Every structure is written in structure tokens, then in C-alpha cells.
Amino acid sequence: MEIRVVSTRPFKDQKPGTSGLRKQVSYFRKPHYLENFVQSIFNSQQGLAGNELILGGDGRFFNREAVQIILRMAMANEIRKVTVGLGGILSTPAASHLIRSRGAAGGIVLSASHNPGGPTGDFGIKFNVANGGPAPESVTGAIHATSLEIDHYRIARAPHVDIDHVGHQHVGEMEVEVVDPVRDYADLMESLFDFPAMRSLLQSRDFSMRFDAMHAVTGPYAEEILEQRLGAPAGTVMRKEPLADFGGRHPDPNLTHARELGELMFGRDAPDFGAASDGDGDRNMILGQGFFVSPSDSLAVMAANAHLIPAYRGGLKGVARSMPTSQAVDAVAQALGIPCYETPTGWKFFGNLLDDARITLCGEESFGTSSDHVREKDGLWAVLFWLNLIAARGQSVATIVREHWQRFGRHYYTRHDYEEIESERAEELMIRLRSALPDLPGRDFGPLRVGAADDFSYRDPVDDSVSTGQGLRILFEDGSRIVFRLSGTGTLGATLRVYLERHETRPEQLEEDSQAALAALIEIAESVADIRNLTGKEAPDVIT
């Protein structure tokens, strides 16, 4: 079969971010785009060659195409074989598994996650390492300086591959597998949990359930599962068919973008338990009826509980969360005596800790929660822990939070994101914060007195490495904080992201709504940050 070398030029725009490289599909239809990522990604992992790689994605617009597209220049670049979910579909989680289980080199993920799909929408691709986790600083550093040195890549003169239908078949020399994208995961999912104890609960009349699959990649994962293998009632399992424009929504598990979900779990007779995932099914929302739960009481309510989950009933290792969730998982750990970590946000600072067995499970503030059975956040999976949970303890999700609250105290918390900002407005704010941290340790505002500032560093235990520049902190002595960061995951402009935390532990102060809580802390963040002046903007574009 006729090998292409096809000259190329670099574009200086291929620098991947926490999450891989994202942008509009616009740009990845540019000629040469897609496959100038894709060769830096084969010529700086050398190891691939010879080897199986796993590939699939969430199934949004060009998934189809780009998948085309790799399996070509996988042949072209000598892998040996290739590993694909049927339609080219894989969520995030199970692509992780699948790695794992088959000992592959890597895999490519085909998504931006909860960003906007379509022909007008977002694109995305990240090469996952051998264990299964996004590729470290260290990989993607590498497939970024490829990029811009890059002047041709390989690809094959083959034929459309049938990627829709199960089975084996041979593109030249290499093999290409088409999986049951859902099989493998599910089987581990029944793995860990206590599938005859949920099976009962779900199948009881006292009790319903509604998940959101938002027209993403979940749908048919969460309908084998919940539906097939639990026996919950049809229907159960919203919005369950991906579509390639998620619905024209943006398939992101909040209450602004899930608003039917929200809608049914604060109105009237609402379901007992409510939960939702996004566009690759790594992050999740859970909610009980009229009850929000924050993913950061949500990663320290699992902790709390995990001896009633069968995968977890020897005890946690360790926990870890990104240095922007809350503080509540600290305060549970301590309780149990293991270790707490504090990581930059970015999945891939989990891995090393849960490689080294420091930890057993992790989580961020964006509603990504997870533990040691893949090296993703897994959102099915902490869906499935809240009902496991909820059928062991025969509880509300309401009362299990509300209890939790009053044994380790309530971490009020919430994030103000300023979307697409002009990036130079952006910066600006940025520089001008972190040039002002020296002067705030020892200022008051009101009856807070700022103890530390800083911009965030982390020193990983396990291999030395350094990551700096992680985020602005504002410590105050009472324990509240006030941290900045930037995101890495839009594609237009910058997105500012604003968190804040007080810890509260008077038994009659907490049942407080959360803004109203935070009040004197998000004045404050105004203050010094000067938001509305250097944004533009009068008010945060969501809020959770």
C-alpha cells in the first residue's frame, strides 16, 4: 500500500493544553492541521511504533473524519495495530480502560470535553501515555516542539475503513479492531460496585432516578448500565442518543447548560437522584431532590464513605484534589489519617500519584472526580459511587450531605467564570494581581486579614518535577481563600475563573446559600482585582 510523505509547514499554534490541543473546527479542517498534530504526536512517541494504540472520541462534529485520518497515518508510521470504539466512539474513561487492560502504548482521544460541538463548534485531541492518563508535562512539551519544527507528515493511500461494525480487519500491514465502546467499561464498573444492591434500589417503587446524558458520549454507556444491567425504568436515561452538535447545547454538567435536569430535580415531585455527565463523559453533576452537590463536597463525601463501596472496603491510600477545589477532602483526610495532596488543576498530576500508590482517590472543582481504576476523571463512575452510596446508607442525598456537613464542617465554595475575555484584558488583570501579591499578607478587609499570597507551585513527590505558575492564591488567616486562574480549555479569548472558600462550622450557620455565604469574599476578589474595570464585564457568566 502506497506510503504519502506530504510536505508541511508548522503551525506555531500547536501547543497543547491541560486537556491536549482544542480549538474551533475550523481549524482543524485547515489543510495539513489535524495531521501535522498527529505526525508530532507519532514522531516525538517513538514507542508507538510497533505497538497498539487505542482511538476514539465523544463522537462530536469531524470525529468521524479525523479518526479516518489517524487510522491512516497510524498505518503510515508503522503501529502495529489500532484499536477503535465502533463509530469511532470511546468516552474519555473507558479509553483510559481499554489502554490499561490491553497494555497498549497510548491512545488518542478525539474531544473537547464540555465545549460546544458542531460545524461552528469546538474540536479537540490529547494523546493519552501508557497508563492510561493524559500525557505529562514532560510528552506534551515534546509533541509541542515537534510542532514547530515539523516539514512533512506520512500518511497511507487506503481505503474508508469500516469503523461500524465489530471485529478485525487489516489496512496494509496493520490491524484494526473494532470494539463494543461500552462492554469493557461497564464489566468494570460491575467490578466495583454492588450491582445487586443497586439493582434493588433502582427497581424499588419508593424510588427514581433521572441522568442527563446531554446528547454526549455517556448515552449508550449509561443505558446498558442503569437500564440494562440495573433494570432501571426506560426512560430514565435523558437525552441519551450522542449527536454530533450535542443538541445544539453545550454538553457541560451544570445547571445552566442542564437546565431540563435542574428543572425536574427542584420542581415538583422530583426524582430521588439526579446526575449528569459532559460531551466525553469525564465529569459529572449530582443532585438530590431541591439539593445541589458542590464536586468538591461531592470528592470529600466519597472519601467520607468509601468503606461502604465495595472496591474501596480496605481503605483509601490517599486522597488528592487541585489546588483550586476545596478544602473539604483535607478535613475528611485527616479524620482517616492518610495522606491529602494539593495539585495544580489538570488531570495528568493525578497520575503520578495514583501510579506510585499515594493515592486512591482524586478530584477537581469542575465536576471531575475519580479513583484508581483508570487515570481519567470518570463521570458514570461517580455517578455510580453516589447511588451504590445512597442504597448502602438507605439515605436522601440531602441528608448524607446535610450529615457530613455537621461531622467535619461545610466548606461554602463557589467559582465565578468570566468567559471570552479579550486575552490581552486578560493578562493584564493577571500581571497586575501577581505584581500586588507581595503587599497583601498582613492587610484586613473588614474582619479578614489576608495571611499569605502567592502564585501557586508544585513539586511532584514522586518524580521531583516542578510546575509553577498555577495559580494566584489569596490566604486568608481564617482559612478562607480567594484564588485566579486562567483556564486552558476555551478557544475564544481567556476565560478567568475566580474561586472562593470559607470554612464554617457552627451547626446553625450551615444551611446558608452559598453567595450569600461568600458575600464579603467575592466583594473583596473585585476589589483587589479591579474584575469589572479590567473585563469588561459587570457580572460572571456562570457561576457554580
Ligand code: G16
Second form
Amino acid sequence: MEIRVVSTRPFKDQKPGTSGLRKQVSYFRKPHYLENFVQSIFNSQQGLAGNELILGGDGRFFNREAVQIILRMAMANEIRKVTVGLGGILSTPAASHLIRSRGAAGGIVLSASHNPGGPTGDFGIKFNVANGGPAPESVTGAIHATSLEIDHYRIARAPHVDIDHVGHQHVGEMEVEVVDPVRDYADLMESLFDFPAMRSLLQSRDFSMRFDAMHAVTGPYAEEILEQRLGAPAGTVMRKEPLADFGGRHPDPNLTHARELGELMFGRDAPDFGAASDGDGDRNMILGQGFFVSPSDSLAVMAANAHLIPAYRGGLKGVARSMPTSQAVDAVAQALGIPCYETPTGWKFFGNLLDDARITLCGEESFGTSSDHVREKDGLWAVLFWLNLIAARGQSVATIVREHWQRFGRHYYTRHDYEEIESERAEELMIRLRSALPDLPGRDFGPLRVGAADDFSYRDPVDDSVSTGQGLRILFEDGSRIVFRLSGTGTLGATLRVYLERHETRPEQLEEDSQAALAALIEIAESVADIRNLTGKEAPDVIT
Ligand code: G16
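Right, and the form predicted in complex with the ligand of this protein, after the form predicted alone?
What follows is the whole complex; the chain from before opens it.
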């Protein structure tokens, strides 16, 4: 097989963000753009040569072209074998599972997650390491450094590889195995949960559910698991055909983008349980009849009830949450007498804690939860966990959450996003706020007194690596918090995220609307950060 060595020049903008390199499709279609980044992975990760690599993506526009390019580059970089999902498809958690179960040296996942797809949408590429999880900062840093110096890449002159039939083939020296993207993952789910109990629930006349696959990657997974293996009635999975542009919508599981599901769940004769997942299948949204479960609460409820799920019957080693996620799970960890870790935003920070067996469950406010079964967040896993929980407790989603609040109090929580603001303005807001932090402790805002204010940094307890500048925190003496950070996943301008939280234990105060319950903190955030003036926006673009 002829190997071409192609001269190239570095692109200065290939620094991976919160989760890999995400850009508009137009960037990835620039000559050499994808190739430079992929060669930077191969150059900086010497252990890949001679080993197996897992490859797949969420099926968005440019997925198939990117798979062919990466296969030809893998040949030229002496990868022994590439295992690729049929049609180039693998959900993010399924890719993580394949890396682990095959003992592969790593994986390349093609996705921009919940960002829109299509020719004018976004694309992304992420490298996962041998534990199945997103590369830690040391690895993404090395890939970025390599991308700044690259002057050539290697690519085989090979025919188009058939990725549309399951089976083995040899292309030059390299083996390519095309696998059913669903089967191994579905088997894994069956090994974790009480499928007989869930089957009886789904087949009972008194229970119904809807899962919105949002025309993204989870359609085939949900159909196999919910409708085939668990016997839910046909039609349980909505919008199940994966489309390259997700039907023109954002594959983001929230009440704005999963509108039909929301209308169904908050309408008359709503199903008992509603759920959705995102573009690449790692996020989840959980709904009951007329009831939204906030992701932070979902994590806490899971931790408190894990003993009811077969895989976690032996108890949890510990739990972790990202810093901006509410402290609801901390209260559960305290009651269970297990450790609770607070990490920066980004799933990559959970990997060491999971590998070192310090935690079993972890989650984030950004609709992500998972456990030690893979090293990614896992949307369908979370949905199956809730289904198993409903079957085990024989209660509705709302009752399970309300009982949780009665026991642990409610952590009122909201996130306000200001999107597509000019990067300079966003930076200015953060710089001003950072310099104001030292004066805040001891200051009173009505009845609330600031106890501490800082720029969050994290020392990984396993490898002692330090990550600084992970979000500005204002911590009040009563446990309330306001956090400000800039998103690391957007592709247009900057997105300011403001996270607000307040703990309420008075039993008669647990049913308020979150925005009303947090109104005082929302005001303080505005007055401290001058958001309207600096962003030029009267209100957040998205509230979750
Ligand atoms: C990614 C990361 C998550 C993070 C989320 C939001 O999720 O894996 O850890 O919470 O982005 O990040 P940011 O606030 O920086 O935009 P996903 O589902 O987009 O891959």
C-alpha cells in the first residue's frame, strides 16, 4: 500500500476544549484541518502504533468522510487494527465500552455532542485513552502542542473501505473489523439492571414511557433495548431514525429542544416516564408526569437509591460531581458515609477517580451521569437506571424525587447561559469579576453573607496534577453558591454560564419554582458581575 507523506502547516486553533476539538463543519472541511489533528494524535500517542483503535461517531454530517480519512491515516501510521461501528456509528458510551472490552489502546470519537449538525452545523473529534475515557489534560495538551508544530502527515493511498457490512477485512497491513454498534452495549446494560422487573413494568397496562432519540445516535440503541429486549410497545422510542442533521434541530435533551416530549409529559394523559438523550448518546433528561428532574437532583437520587439496582447492590465506593453541579449528592454521600469529590467541569476529570476505585457514580449539571461501567457519561444507562428504580420502588418519578427532598432538603438550582457574546466582552467580565473576588468575603447581600470567593482549582488526588482557572465561585455562609465560567464547548463567540444554588430544608418550602426560589441570588449575580451591561443582553438565552 502506497503511503503519502503530505506537507502541511500548523493551524493555531486546534486546542481541545472541555470535550475534544469542536468547530463548525466548515473548519473541518478546510484542506488538511482534520488530517493535522489526527496526525497530532498519532505523533503524540506513540503507544497507538501496533495496537487496536476504536473508531466511530454520532453519524452527523461529515462523519462518513472523516471515518474514511482516519482509516487511511491509521494505515499509514501503522495501527494494527481499527474496530469501527457499522456505518461509522458508535455512541460515545458504546465507544468507551468497546475500548475497554477489547483492550484497545484508545479510540477516536467523532461528535459535537448536542451541538447542531449538517453542513452549516458543528463537527468534533475527541481522543479517548485506553481506560475508555476522554483524554486527560496532559494528553490533550500534548496533542495541542504537536498540532502547533506539525509539518507533514501520513495517509495511505487506499480504496474506500467498506464500513457498511459487519465483518473482518484487511486493507494493506491493517485489519479493519466492522462491528454491530449496539449489541455489546445492550449486553452490558442487561448485565447491570433488573431486566425482568423492567420488562414487567413496561408491559403492564398501567405504565407507559416515551424516549426521545432526537434523530441522533441513540435511536437504534433505544429501539433494541427498550422495544426489543424489554418489550416496550412499538412507538415508545420517538424520533428514532438517526439523521445527519438531526432533522435540523439541536440534539440537546432539554425542554427547549425536546419540545414534543415536553408537551407530551406536561400535557393531559401524560406517559408515566419520559426521557431523552443527545447527539452522541451521553447526556440524558429525565421527566415524570408533569415533572422535570434536574440533573443534579437526578445524580443525588441515583446515589441514594443505588442499592436497589443489581449492579450497585454492594454499595457505592464514593461519588463525584463537577464543581458547578449542585451539592445535592454531597448530602447523600454524607448520609451514606462515603467520599464525595468535586472536580472541574469535563468528564475527563472523573477517569482517575473511577480507575482508582474511589468512586462508583458521578455526574454533572449538564445532563450527564454515569458509573464505573464505562468511562464516559451514559444517557441510556441513566434512563435504564431510573426505569429500574421506578420498577423497584413502585412509585412515580415525582414521588421518588419529592421523598428525596423531604429527607435531604431541596437544592434549588438553575443555570443561566448567555450565548454567542463577543469573546473580548466575556473575557473582560471574567477579569473584572476575578479581581473583585478578594473584597467579597464578609460582604452582606440582604440576609446573605459571603463566606468565601475564589477561582476554583483542582488537585487530582490520584496523580497530583493541578488544573487552575476552573470557574469563579461566590460561596455564601448558608451554603448558597453562585458560579461563573465560560463554556469550553461552544463554537461561536463565548458562552457565559452562571450557576445558582440554594439549599432549602423547610418542608413547606420545597415546591417553589426554581427561578422564584433563586431570585435573590440571580439579582446578586447581576449586581456583582454587571452581566447585562457587559454582555449587552437583557436576559439569558437559555435557562436550565
Ligand atoms: C461536555 C463535557 C461535560 C461538560 C459539558 C459542558 O459534554 O463532557 O463534562 O459538562 O461539555 O461543558 P461546557 O460548560 O464547557 O460547555 P458534552 O455532552 O457536550 O460532550
